[in-house]
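In the form predicted alone, a lone chain appears below as structure tokens.
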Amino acid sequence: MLSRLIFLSLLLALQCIPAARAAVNVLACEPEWAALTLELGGERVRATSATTARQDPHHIEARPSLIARARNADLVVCTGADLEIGWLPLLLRESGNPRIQPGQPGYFEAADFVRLLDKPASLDRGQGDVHAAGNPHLHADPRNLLKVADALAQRLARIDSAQAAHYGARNRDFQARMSAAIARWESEAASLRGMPVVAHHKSWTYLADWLGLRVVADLEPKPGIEPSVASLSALLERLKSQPARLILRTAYQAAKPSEWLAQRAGIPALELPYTVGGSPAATDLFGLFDDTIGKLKAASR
């Protein structure tokens, strides 16, 4: 009788545990989407990233440890637009997890909800690593984060319907804070508008579009093709008639090419964080853009 009473007491206690203690297990392909998921989910989500700010998201190995994380995920949040084409399909297949396959509620691509830039008029292997759907580095414009956040909050609410109001409230709070921050960043960066820059890769297309930077050249002779001394020398000659003020690279791109060109062209080479974790100050989405704007302004003086 005593053991039965103990059992009933434990069962009642378990039933009384608040539902909010449960969590949606989210695997993000990149740090920016893990950070956004945490903004929208708070204590309702457990979000980790498959990659770090020091890794090129184009080129990741689907290791067994990563496959195990995908196997246990309720939701996979990725960029899409073929950014992860080299490793995500294998990861999804090997996970054996039906919840996160394309077409299921547990599969989410940010690129589905924004206007993509750099859509090629035609596809040719000779063009280099060109993405058919358009440029996937969409998070570098924080205005895109507002659109993705709306869609992602709805997806979280679909997966965890009992807490739909929670995700809606957190999204409204995020929208307000991010909109205010965007207005502040645009004011702070007004002096950068029209500034000519060189970019290592197409990583900065959306940042340039947002802030009005003018990308006059890329370090890569073709997208995804690392620059050689010959291609850098040709670019150096070109900059004599079409000068730039800065050379931009991400935290995961090699410093040597931009520093080679910077030394000879007499302009600064600047590493920007690109994503959450790309610098000590970029601890979340707000710190990411605070640091990006601050570094651009300091280097342009």
The other form holds:
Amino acid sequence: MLSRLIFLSLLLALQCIPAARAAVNVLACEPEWAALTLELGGERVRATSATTARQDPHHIEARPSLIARARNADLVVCTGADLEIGWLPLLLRESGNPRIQPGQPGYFEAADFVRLLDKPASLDRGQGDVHAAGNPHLHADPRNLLKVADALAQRLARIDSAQAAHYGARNRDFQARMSAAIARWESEAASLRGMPVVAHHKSWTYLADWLGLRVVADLEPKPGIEPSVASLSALLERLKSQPARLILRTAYQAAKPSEWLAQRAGIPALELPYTVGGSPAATDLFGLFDDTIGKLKAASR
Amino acid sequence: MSIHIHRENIMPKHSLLAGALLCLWAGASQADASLDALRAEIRQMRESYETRLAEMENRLRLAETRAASFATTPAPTPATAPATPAPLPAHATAANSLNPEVSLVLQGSYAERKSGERAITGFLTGGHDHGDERGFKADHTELTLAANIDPNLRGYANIAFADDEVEVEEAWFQTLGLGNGFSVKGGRFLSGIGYANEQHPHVWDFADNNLMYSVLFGEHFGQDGLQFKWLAPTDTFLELGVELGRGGNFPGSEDGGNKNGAGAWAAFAHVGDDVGVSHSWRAGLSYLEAKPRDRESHVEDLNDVEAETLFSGKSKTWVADLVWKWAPDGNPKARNFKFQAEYFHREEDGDFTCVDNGPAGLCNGTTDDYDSRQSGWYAQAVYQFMPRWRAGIRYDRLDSGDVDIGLNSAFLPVADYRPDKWSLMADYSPSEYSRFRLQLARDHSMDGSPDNHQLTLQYIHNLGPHGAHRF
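Since the structure above is the form predicted alone, I would like to see how the form predicted in complex with its partner chain looks, so please show that one next.
Let us now look at the entire complex, which starts with that chain.
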């Protein structure tokens, strides 16, 4: 009787193991990559993001809960280009998980598959928090998402090779839908071309590059250095000779500096979702850009 | 060889000379032959390299055109994974484009203290302590080097420089790829016990160490040995660790570590999680056992003459720690709050000697039993109320507890004292690489010599890559 029970429970356990392994466990560093992984993997992946749209991905900590999630991940999907340098290396080392170490198939950096902008000519901390590899806020240009999706679909197919066809098919579907959406957004945003804007941080370089916005100034006096009253006053003076139409910030950046400047310069300050979850409408990557362009157009009227 | 013999037969008279010449010629022709073979081999190698190079160039061109085509129109991707997976991209980041990562921490201070040497009453201490000197001072300059040694190991060294002193604070390797949550660290490392123990002074939230760590370890407990850690496969963070080491540092001693086997061992467990999106915490329990031999401490005898004491026996320390952090929406950049508290209990049993301290002193080299039960705790809270600006408060309290020094109580004071200290600090960080701090303290750690007006101005600057700091 006992031996039969043991046999039955073993059989049950054996059935449970593949069930537990069924989904690829993905830890994304930012919400946009969790959303993209879900687009490509569907029900085959379990993707969570280490940060939310209200958290600055430069500045979170390697919290115990994140170390526990990294421990069980099959794949980490991050931006790279040093965006997560303050916490990701520690997370990976503390995880005791060899699958997700840099150089392994379980480690994916989006920046590897995209041409980065703002590559600094010289590296000196006197220039603020400069990223040697270039500006890491690359997902704000949806054309980059197409390139990253190609590479990520291949990576998922490599990790979960039995389901390679599934990822290939979902990627083709995503590429078609995203390409069509990009064409639509581009025609909707044609009126924004050449519009001068002020950005809180270098978060909008890629969006500006895509839509042809002209970033005339940053609120931060140097990248990563928070604006002060003195630096904002100087900026206010500059805006008199070089006016801008909008001041842009992300959901995770403090509202105070842009509101301060908006009041005095007499131009609207606009919070854009920046990533998935950054506004009620930005529920996925398509909603993100629908909302971004809708808000830009409404504010520029 | 056959030619050689044939010619020798034709010209027998000059066989000796001719033989010698022919030998040379044959040797030369043989060398010629092997040279030719070598040349052919090199040519072959060059050709094969050229074809491989051309192949690689072709692949690069292909990849470039593919990347370019993605930029305009999305190219269809293969439905199945490629038979041979493409090589994974190498990651050149700012931190490791220089191999290894190098960073240098500059620290210095201006301090105002009551004159005279200060000690914490009622506790035997060893090791060195920071922040006792007055006036202007450049503190330790810390040099950190870190890199992956190979795909399986990471190496790290932290070297502290001060006048006439270079101290290897840490120098260890750590495994990266054992799997199943296991990792091993070996070399000299800061023990994983407690919370603040793994922090170097430049990470402290206050200008000086808390009293608890000062009496427990001097600064912090460093091990020469091995650390085994295991991270449980649970959604809640649970980490277990065991350490075996030399135990050469206080509460161990250099003589205690000089043996076959471990002079000290430690075990710890850490648990942690998030509560909602804004709160996160970590709690821990740790145990450290050391077997010091002739461990030196300096105390003043009943005549106020400095005396050296030696302790040999067993030292057992329990530490409980808790850290709680809060940030609105979990985004600590603008505002955040951190609460940290630790408690310890220490028991020491063994032999105690007060070394003869001369005609003025009372000690005469008597050795007798030593038995102590001591405890203490600290709690601190630091609030970043706006970008760049933080303020903090810390309270330290120790209990000298029960100490029985046997016959030596005729020469040495046995204190019944509860040292305590209040500290207030405010710091300003122009960037994440620099910090300036003001600290005020009311220090009652020394019986009969309260110092109510301690002031410290401090700077901490970091040259080099971002250090990824622990939670």
